[in-house]
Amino acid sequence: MIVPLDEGVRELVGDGDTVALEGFTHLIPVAAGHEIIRQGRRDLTLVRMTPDIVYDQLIGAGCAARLVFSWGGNPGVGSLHRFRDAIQHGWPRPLEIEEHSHAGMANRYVAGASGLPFAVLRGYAGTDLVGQTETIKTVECPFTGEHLAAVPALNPDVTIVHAQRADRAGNVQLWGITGIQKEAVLAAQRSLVTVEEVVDELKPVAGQVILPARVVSAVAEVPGGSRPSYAHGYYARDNSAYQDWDAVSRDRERFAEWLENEVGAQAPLPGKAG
């Protein structure tokens, strides 16, 4: 259950993959998606809610073939500039996208972790997402006649979160701003928890959401492991790493050294910046 985090992604993360990686603002599992990157993982379904600078790497890297969100940028800064070169230039490679509503993409997560085939919400109305997206439909309610939206269940093949602690029997605990992580992890086929620690008992936290040991199929013990983002009760958040990675990330090349000399991987280099 408790396994190095190299080892957690390579067991649990396939080519192919539908791969969550959630957390809002909060307990983004930064590291996990590094070590994707660094196995070369190719021609994944990304999910997340709220898509920011680790999936702007794992899309710049040649991870990514699809991306199904709800909103992409850069927190407090601005755009992707790889996921920009993705879907205007098809650089590395081409990106399909999915896009959702915030409550669309986490209603999809309670379905799929209730073991329901779509969800039904009162959503998308006055939006043209409806014409630009085929995974939202309109069904009429038997009981009023009222229209709704309707959305397909969520069931990645893996989702990965991180947490504040672990147990070694693998239950987790996390606190703070817990978004999605408990619906993404259940609805899940697999799922990897990394932790800033894994202690010998798990002691109450107010506002705390446990994951038993029996829905996690790996916990990998990864301090610091959603940095530049904030582990509440363990580090702030590094505004200053958000705000150069816009630079970072507008030009190929300098993504390029960025990637081998902070990552340890190489990104493909067909031809410069355009």
Given for the second form:
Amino acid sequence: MIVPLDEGVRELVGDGDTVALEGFTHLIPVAAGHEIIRQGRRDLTLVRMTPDIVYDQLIGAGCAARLVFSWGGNPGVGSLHRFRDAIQHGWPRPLEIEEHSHAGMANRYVAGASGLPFAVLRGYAGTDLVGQTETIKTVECPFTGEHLAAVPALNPDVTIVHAQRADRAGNVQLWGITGIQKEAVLAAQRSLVTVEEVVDELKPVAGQVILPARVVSAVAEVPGGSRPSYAHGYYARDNSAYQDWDAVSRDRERFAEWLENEVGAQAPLPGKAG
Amino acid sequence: MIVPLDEGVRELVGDGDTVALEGFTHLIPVAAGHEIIRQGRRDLTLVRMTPDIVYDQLIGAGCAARLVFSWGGNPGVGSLHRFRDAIQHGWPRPLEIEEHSHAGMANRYVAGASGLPFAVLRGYAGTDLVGQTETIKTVECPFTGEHLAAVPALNPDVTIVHAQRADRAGNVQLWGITGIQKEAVLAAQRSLVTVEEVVDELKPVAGQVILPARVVSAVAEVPGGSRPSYAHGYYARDNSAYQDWDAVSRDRERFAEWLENEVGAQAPLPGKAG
Amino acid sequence: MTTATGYTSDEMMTVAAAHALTSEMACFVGIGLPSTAANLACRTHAPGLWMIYESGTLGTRPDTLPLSIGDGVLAETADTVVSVPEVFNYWLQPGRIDVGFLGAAQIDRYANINTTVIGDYADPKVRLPGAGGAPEIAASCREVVVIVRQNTRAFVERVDFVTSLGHGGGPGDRERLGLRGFGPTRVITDLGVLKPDPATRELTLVQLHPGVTVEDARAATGWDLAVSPELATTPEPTAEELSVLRSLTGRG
Amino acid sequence: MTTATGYTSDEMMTVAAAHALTSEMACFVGIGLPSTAANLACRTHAPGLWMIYESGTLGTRPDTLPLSIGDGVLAETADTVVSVPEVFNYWLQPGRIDVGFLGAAQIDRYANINTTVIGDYADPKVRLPGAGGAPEIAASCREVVVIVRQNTRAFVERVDFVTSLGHGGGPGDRERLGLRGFGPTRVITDLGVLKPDPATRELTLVQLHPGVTVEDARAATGWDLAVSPELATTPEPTAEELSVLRSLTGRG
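If the structure you just shared is the form predicted alone, then what does the corresponding form predicted in complex with its partner chain look like?
And the full complex, kicking off with our chain again.
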């Protein structure tokens, strides 16, 4: 249940898997993302509502073949340049995208967590997302005849999240902004949770979400595992790291250096642009 | 915002309204139910997942024309005899019923709270509820073709719940088993919350649900307002009162006496059986 | 009624039901007899049993037997308490629960369950509480265990109302309806244990409690009860089981 | 750029945007310029403003301006923090929110908003972050206020991609699609304020900030900009507004 991070990633994440690393600004599983890069996983379908710099890094390192998302940016700073380079120039390899709104993605995870094939929402009407995204359809209310948007369930092969604490049995506790993490874990076949600390007993905290051990495949103790994101009650967001990423990521060579120095991974061989 | 109970009920509950008093065993708004009886409301459509003795009392007192529910019993004791008398003998007046399962009712409130006309679930398949309940239909998944159950949203005219605390601005805090209360309040046009106490500041409690003042029409301070049900952190369930209800409710005359002595309301004139 | 060997038939039934549970399982627990049996299992051979109640208490471990499905003790001792929609949508519906423990007012040859009405729905002889969580527990748990006292009022050829689907009219019915759980795998009564025949899905007597005869069981059943050629006898409750059970029910 | 009167055009824009909000409103706040304006309103004329962010923080009142949509200070100062599905399903979708405050990369004559791509979707010139919460904020809030710097790159005849629907192609389009909110009621720029014409829904210049001319506004607009016959001039920011704004943005 409690494993080292490298072992957890090795056992749970395979080439070609659909992988969701979730965290809505808060508690982003950055260390786990770097471990995926180090292990050289390829052809992943990466899923996330708000792909930010760790997804920029995974994409830049060539791990991803596909991205399912609703907002891809560097929060408070601007665009993701590795993501842009992949979309605009196919570097280091082409990246397919499947694009939704937040409301749609959130409901896709809810359907996945609920064992339903789809979710219904008021969404997308009149937007060009409908024409670009095959996973947006309509459904008719059998009572009122009204037409509503339908989106298919998301059921990742593996979801990875970061949390404040777990106990030795693998029950996980997180609080603060808890985003979509519960649904992302419940929707997945397997799950890996990195935590700030493993404790004997989970003392109740207001606003907590508990992920019972039954739905957690493995826990890895990784203090600081969400830096430069933050862990409520443990450390603050490193806003300057997000700002600094802008310059690093704009340039392929600076990115390659960063990858080698900070993650300990080789830069990807440039693939052919699609 | 903070009003006496009788004023809150008078302003928010009218004859013929659809009224949900929710509470899943815990925090049942019993005092508010008795106030509805005292004010002599008639022709109500009563909605509740688990109508228990306070609904037995409302039905016996002749307030209800219709009941929408999923389990009507005296928890841990047995059946509801006023409910039975209304169904089996139309006393004191006939009671129409619309019957669901818990999963269906819960999802109907969720749809109501979400501003959707219906909800989708895996439910009812193969049961005789489908043939007796017009508000169960099927819907086809536009992605997989699978058929699932659909139920229409519940949007009561008014929802009444009991909670531990409110602040002076009308923000409400409840904890322990919080059931379906949030959804029932969010689904309603209006809402009344009785609370154990009004406080200056809502100190955070683990497991709390907060109902922001914006979605609460009125708060009434009614200490003990959910007895003989319980209020986590305030008082325990009076199991013997539930057991005693069985004998009181089996007999129309004993019920009439109870109504006069305990609620201060006249016994209903017997209506015509349907 | 206490038998010669010092336990009642209800106690025998509860102990036998507890034996359907193991320490690794997640169990969706109905109130009443199912709750007593699950709590007994927890305190004897299945300490790891993960109990959930429809009030939203997950992984609860009450130190006293709850009278209602939403007693405070269930919340206080739970791993976590979730909302009612969440317990049905996120926990029950996706098939995360191994076994659903249900009671019944009527049960039929194919283990269909009635807790709604005796007689006609529109003009019932007896109006019962209704469905509660049972239809979806019966649909979505990997398997269902039913605990019910055996007599001809309860064991009927055809239930007056199908509140919760068992095996419908026989093989293939559940699959045709898209139900994912297997349905009732055993019915535990005060007389013995019945299981659906693997081929016909008809409830078949596979086990008798000590001192009960096949004739007793047949006489208590409203259809021509099939009996397994390998009919076994239930082991008697152990002294520990009885002692734990009685401390739970306050009949110590 | 600081004007002669001692404030920048961005400051004028932010103050003008804050004036769209009142103390009684619930406001769904986007990050960046919208967040700055909403927080300014909260600290000046609209102390009761109920701000919600898509991270699930309801009724938040941050004491410093958040850099991201999910900063810790948003959670610490909120009435309550809910999950992301809940903020969209229970709070935004049913129409509980009075005003949505959005930014834009491109906006067109009918206030349709693009934050997805410049150029062709399949082979974009510039790939932008995408939709986030904006499509449903634009659909479900009672009204929408857009805050965007006015220039011909941003103010285009037709957006390259409709990320969030404004008034579509004119009157009746939103109603036909079943959208419940009115859509954009004003667009606040660094030059002035535009509102949809009540009849045509075309964005019309109704207000100019001090020192800006109609010609400036026309030159910054990629279509033939309609100008209201009752064109007004925005009041200058007060000293208090500027002082609060600068303490928020750290440009004090």
